[in-house]
Amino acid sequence: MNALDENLQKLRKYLARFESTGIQNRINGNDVGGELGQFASISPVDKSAICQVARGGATDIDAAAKAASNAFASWRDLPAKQRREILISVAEGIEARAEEIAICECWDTGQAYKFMSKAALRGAENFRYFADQVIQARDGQHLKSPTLMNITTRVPIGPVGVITPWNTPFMLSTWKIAPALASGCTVVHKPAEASPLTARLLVEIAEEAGLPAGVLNTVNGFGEEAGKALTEHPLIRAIAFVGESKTGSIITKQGADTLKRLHFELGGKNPVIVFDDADLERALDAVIFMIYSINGERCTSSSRLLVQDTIRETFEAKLVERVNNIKVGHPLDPATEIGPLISEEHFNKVVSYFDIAKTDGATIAAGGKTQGDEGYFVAPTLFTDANNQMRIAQEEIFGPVLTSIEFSTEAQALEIANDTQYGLTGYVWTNDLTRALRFTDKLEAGMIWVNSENVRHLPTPFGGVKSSGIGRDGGDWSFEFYMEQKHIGFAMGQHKMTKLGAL
């Protein structure tokens, strides 16, 4: 039996449990029926149901909040040793199953195996990370004035929205609820209606590693019946939120009239900056990967090439020979580097985009087609002769296409990379320090990374500008989002008061 069938046999035994119940919400640590009744879980690869889903509705959404509510005040003064302990075995139960969360994520959004096997364990990492943060996430600072001694603390906000998109479900999401739940908060969570069978596994690990009912329960729906409900809470204090921008301003507006605090991870049309005295084979490297892995489907992608002219020939040649290399086939063979994209809607707005790229007049220069009979799979793509107006420079795809663009100049490279709506990563290539200096410094984008593909360090600041999000994860930034600061001023000793209304 080769690894694809052995993935296989796997899959048909993770998936057995779910073909009488399908996946139900769970709230206040019980299973739940969705108010609205079901819908099918479809898989990418060969377009078969997987499984019904529970269809969440505000009512739903309405015992969750009331559950995390009811639930907040015990969790929130739990000792923080204790909170620590449980966020760690929580990180245990994903270990424990990284490979069923891997093989039912690539079913569920066709991601490759190769990637979500690592993804799996990204999120264990998400649990202990901030776990080792829980002690001092109330710490403040000490502003002593001639009259008082202030003091600053911090307190959870109280009971969160977390929603999630379905290109990496199950890392994303514990990137989100992990700090929610180090902080003291409790959790809401809506994952996307695309790929909600990982959400589910989460929740069953965090209960058995002890967390407390109602400190994070699950709905799943549609974005206009659940996540709306859940946006318009009143008891739900603050939304995180991961997807599209247009999806942002949506929820900005249904957030106002309780004035939820918002954070938003949005979309990118983000630029990789290759000079032509860069390390190149390193750097197409790092293009190729930042592309054309997770299925271009990620907000850090650089879907945007922007190559200098002196070895923009070779270097397009180079792709070429490369992206006709890269392996298209089932998620759950490990040699796959492709796997089919997200669902029908999505698949046909990426494959519109190979009669844009020729109407706008940009080349084919690979891809540009769909692959196979059945299944939302097409080939990787590479637009040159493109320029930053057309809209494959400045629309977002998400998925495995790239558009090349020729500069001449570092100050022509940089009016390019900054004219679009988006600003979420930039990635340059240089062995001029000063250069590298000079341009991040005026590159506008959130995260930047220099000579080097996109490496996560959790204690860094993760977050775009522009279009690509408001707010930052990780490291303290996180607690920021999820937690208030307060401020408690004791006089030292008597001192001069302004007497009112005194005879």
Ligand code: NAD
Second form
Amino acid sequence: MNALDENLQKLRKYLARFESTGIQNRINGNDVGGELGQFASISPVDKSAICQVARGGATDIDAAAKAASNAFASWRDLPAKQRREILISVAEGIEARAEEIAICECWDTGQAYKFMSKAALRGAENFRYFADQVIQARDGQHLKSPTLMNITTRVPIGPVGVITPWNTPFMLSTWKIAPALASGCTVVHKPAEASPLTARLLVEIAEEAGLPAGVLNTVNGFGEEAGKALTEHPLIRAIAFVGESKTGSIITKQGADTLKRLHFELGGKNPVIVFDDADLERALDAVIFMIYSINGERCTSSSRLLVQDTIRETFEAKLVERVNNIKVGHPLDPATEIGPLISEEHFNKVVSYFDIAKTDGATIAAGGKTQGDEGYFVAPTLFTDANNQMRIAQEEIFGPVLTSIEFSTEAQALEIANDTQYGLTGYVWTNDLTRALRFTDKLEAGMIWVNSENVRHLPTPFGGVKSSGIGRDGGDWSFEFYMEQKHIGFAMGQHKMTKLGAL
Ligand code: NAD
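Output block for the form predicted in complex with nicotinamide-adenine-dinucleotide (NAD), input the form predicted alone:
Next comes the full complex, and the chain you just saw is listed first.
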């Protein structure tokens, strides 16, 4: 049996358990059907129905928010050491079922096994990292004054809502849920409707690891139904959201009446700038990796290539050769580099840019077509002869599609790089250190890598500027979001009291 057949056999075994009941909501440690019925989860590989999924609504969210609220005090007050041990057990549970998570994620999202097997383990790493931070999470500081012993400490904000998208959904959800739990918050998670499978596995693993009932609740369903109700619920103190910029602005409005604290990780149209003095072979590897891995359905993808005029022709020629060689195929085949796009709607959106590029006057140097007659497959695509005013340079396509733009001077490169509503990541390739310093100082992005692809180091801040987000994840920044600063002043003696009404 080849590796693909082996993975398909495992997939059938993993999915068999969802045949009769489908995926239910998990509220207070119990399986609960959806208030609004069910919906079918569709595999992008062959458009077949994977299983039925509970369609949650406001009543389900209310039950989940109450469960999270009831579980809050005892989770908050659990000694840090015990909370740490539970989170480490969650990490171990993820590691033990990493293959199941990866295989289900591939089938649910179309992402290639090559990358999802690593993403599942990354989810475990997120839990381990934040488990190790639990002990310090509440540490305060002593702010001196002559008359008061001022202590500033941190306490968890309360029950929080986590709303996640469909691209690498398992890993992204652990990124939010692990620090929220480590802080002492309880969680209601609303996974993306297009990718419910692995969120179910996560809540199961967490409960098996000893997470008390109600600490993590999962309500499936659509954004305008379950998602909206979550952002409006008065018991939910904060919303950590990952998704499109326009959804972020809708959530801001929905959360206004209950004054929600908000953390947004949104879209991107990230530039990779290649100067002619760079190590061009390494730059080529990075440019290809950062747009064509994970199907290009990646917020940090370098979807705009800014290449210096002196090397443009050679660089693009090498790019075309490599792009045409990328293996598009079944996501459960370990050799596959690009799988199908998530859904029909998203596939149609990505494909529409092939015509938009032509209308705008760009050249399709590679790809620009669909592949196969079943599933949502597109060929990896490269647009050349583009300028930054074109829609293919301004809009987030969110597929394996790269737009290449020529520049001649450093100043011009900077102007083009910043001429976008987004500001998530930037990638700069040059061997001139002073230029790298000048350029990165002015580049409008929350995260920048010099002579590197995106290498995420968990203690560093992750997030965007402009329409790409509000707030930061990672290290202590996550605790800043999920916790409140609390000031307590102890009078040390005889500071002068102000007496009103004194006789
Ligand atoms: P989306 O905004 O359509 O949906 C994301 C989630 O929000 C889903 O769970 C959806 O059900 C929910 N939602 C939709 N409308 C809602 C509403 N009115 N109220 C509450 N919840 C609602 O995004 P998507 O298409 O699933 O994901 C792709 C987008 O996510 C891209 O723009 C991508 O750049 C972005 N993204 C950003 C990051 C980052 O770290 N910056 C990471 C991954 C993805």
